Amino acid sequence: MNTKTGFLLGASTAAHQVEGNNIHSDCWALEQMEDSSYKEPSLDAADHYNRYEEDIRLMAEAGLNAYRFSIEWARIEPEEGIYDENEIRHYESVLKCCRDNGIEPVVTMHHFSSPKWLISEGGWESEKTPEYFARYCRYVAEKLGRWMNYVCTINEANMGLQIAEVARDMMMKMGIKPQVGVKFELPEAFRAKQAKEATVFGLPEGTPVNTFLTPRSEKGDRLIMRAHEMARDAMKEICPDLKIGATFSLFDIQTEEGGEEAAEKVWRDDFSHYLPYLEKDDFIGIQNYTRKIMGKEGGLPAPEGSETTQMGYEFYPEGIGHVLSRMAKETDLPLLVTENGIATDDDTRRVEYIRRALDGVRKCREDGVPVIGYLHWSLLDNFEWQEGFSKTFGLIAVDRSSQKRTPKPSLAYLGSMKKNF
């Protein structure tokens, strides 16, 4: 299936966030443990495993032109080697959906959540993961490969490296020094939160559970891009015109005096050393949401006075501009923004977000940097992993004792947008 949509501009989902019942995942399991991290479990999420069309349908009424979409591989194979027909026939459904409504369906192959039976496999860190996950993938384009043309292998490929930071940076803080490179010891209610998941998935006592977003060691990092090129490249083998990425979360890095070495070392680690990875590819996912400032102790809180977000990061549009023109002097690659967006109650904020964003897309675009879309985070207000139900990132709102859909202001504003690009 071959169509030119020339610029893609739309909304993403995550399936796990959004279709509900995905009973066969790790979120899933981890989510109704006792003393679980998430706050509530995901339940019918926001119900667009049954309500795709007309979520569809809204964006297109809207103007937009492309949906980002993930397929759970926790449906497809709940049990490892073992494929569901039913899923593939509702996944080819929800593709011919966007075909009929005149959208680009943009496939993510994994977005964060897992098979269940892959972690009780040693899930992320295990030598076998990238051969059941290309497995996984060359068998999804041979039953969907011809309603496809782009695909991201892997959503956020470095936010094993990111979490791994975060809990670095809080260790030092609880006077703890960790190990580099290696999976570093924990305190003792890690240890024992951690002992319980182990349980949930089938592992002796004390065995780590690796699933995607555990904080990753540099082996599992290598992992993750291997399993990116092993599912690229098999995907290829069946349906050779697919445009294949993978997609990375990225701060706007920005520096005070004495904070560009630092500033230099986290863009490292956040993008550039996947770059030998990806020569193969044909685009990179950006998602940005705000900026991150450097000075001489390292990363310094937002401005005094900021506006921030629901999920408490600066409220900072410029972002994804700045992003994207630091990327085109590192890659002649197409660049594809898979998520940009903002957590509030206020939607005249989201599109004020929304505005200002564009602007500096269309400024990349105009300076020759190769934009090929933009895709908001998120089409529908869902469930947002172990803060809940809480946030709201939605372009429409969801009602969740009726799942009744609601489109914001800002979806139409987002659509109106199409007539600059």
Ligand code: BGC
Contents of the next structure:
Amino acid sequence: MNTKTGFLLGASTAAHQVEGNNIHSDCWALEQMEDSSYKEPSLDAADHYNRYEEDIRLMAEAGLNAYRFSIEWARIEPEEGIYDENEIRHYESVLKCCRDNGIEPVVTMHHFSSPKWLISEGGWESEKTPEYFARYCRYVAEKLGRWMNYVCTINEANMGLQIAEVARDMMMKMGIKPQVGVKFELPEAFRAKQAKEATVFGLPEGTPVNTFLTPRSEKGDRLIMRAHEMARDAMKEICPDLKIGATFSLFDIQTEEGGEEAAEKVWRDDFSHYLPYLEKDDFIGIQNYTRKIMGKEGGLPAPEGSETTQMGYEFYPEGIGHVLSRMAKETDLPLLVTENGIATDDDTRRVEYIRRALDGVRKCREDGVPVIGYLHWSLLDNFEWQEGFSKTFGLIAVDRSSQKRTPKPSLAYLGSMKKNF
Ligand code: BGC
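Counterpart to the form predicted on its own, namely the form predicted in complex with this ligand:
And the full complex, kicking off with our chain again.
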């Protein structure tokens, strides 16, 4: 399928955060357990599984031309090796609906949630996972490839390492010496919780549970990249014209005196060390929300008096432009902004965020940085993982008791920006 879309301007979601009732996934299992680390369970989330037509129509009416969403592996392959044709038909309808509305789908094959069975088999630290992932991706390409042009294999492939870094930082502050490069000796309270999590996956209590969102080892990091490469190659074998990339969570890394070396290391860990695995890719997905300032002692808190979002991040829409131009110094691959956004209940701040972020994107393009699109996080107010429904990232408000949609002014504003690209 060929596209004449030009610059992709749209919004993003992820299956587990919006669809509802993702019952075969690891996240669902963890949300349901006693003493869950999730504030609340996702349940019917934003019921996007049933309401995708309305959601896609609202996007099109606002003037957007692209929609990034994820296909849920746990729905397609609820048990190892058993595929659900009904779910293929469901996603086919979503893809068709995008096409009917003049929206280019950008499909993510894995966005944090995994099938529960995968975690029982060792999850994201197991040598078997790349093959399982590639097998699922090949199947989807066979069934749905003709509807797709853009595929992101793995959302935020670097997330596990970033989580490991945060855990390491936390432990240092608590006076616990972390082991470098391997799994952590977490504090007692965490360990007790983790020990119980194993039983959810039918594993003996205390067995390490390796979801996508547990701190990653260096070996696990390499496995994720292998999964990406194998999935890419498997999908390309079926659909050679698919444009395929992975996405990365990237801060705008800035430096205060004495933080230079640490800043270089963060950028290398977050991005540069992945470049050899991306050589055969068609684009790189970039996801940025704020900046990180590195000082002598590591990451510094947001500057005194700065505006922060519901997530506690510094309001810093300039981050996206800075990261794009930094990436372009290290790679010639096209860059696609697959997420950028702000959790706030004041939509005027979202509009301001979008205005300044897109300004940065436009300037990058003028400087020759090959940015092929901007997909805002998120289309809908949704389930923010462990934080539950309290954080509102959406361009469209969702009333959780009635599931009624109300577009916010930022949706129309984003659509109106099409004229600048
Ligand atoms: C993730 C999203 C998440 C967003 C906001 C990204 O890291 O891909 O799933 O909702 O950040 O926190």
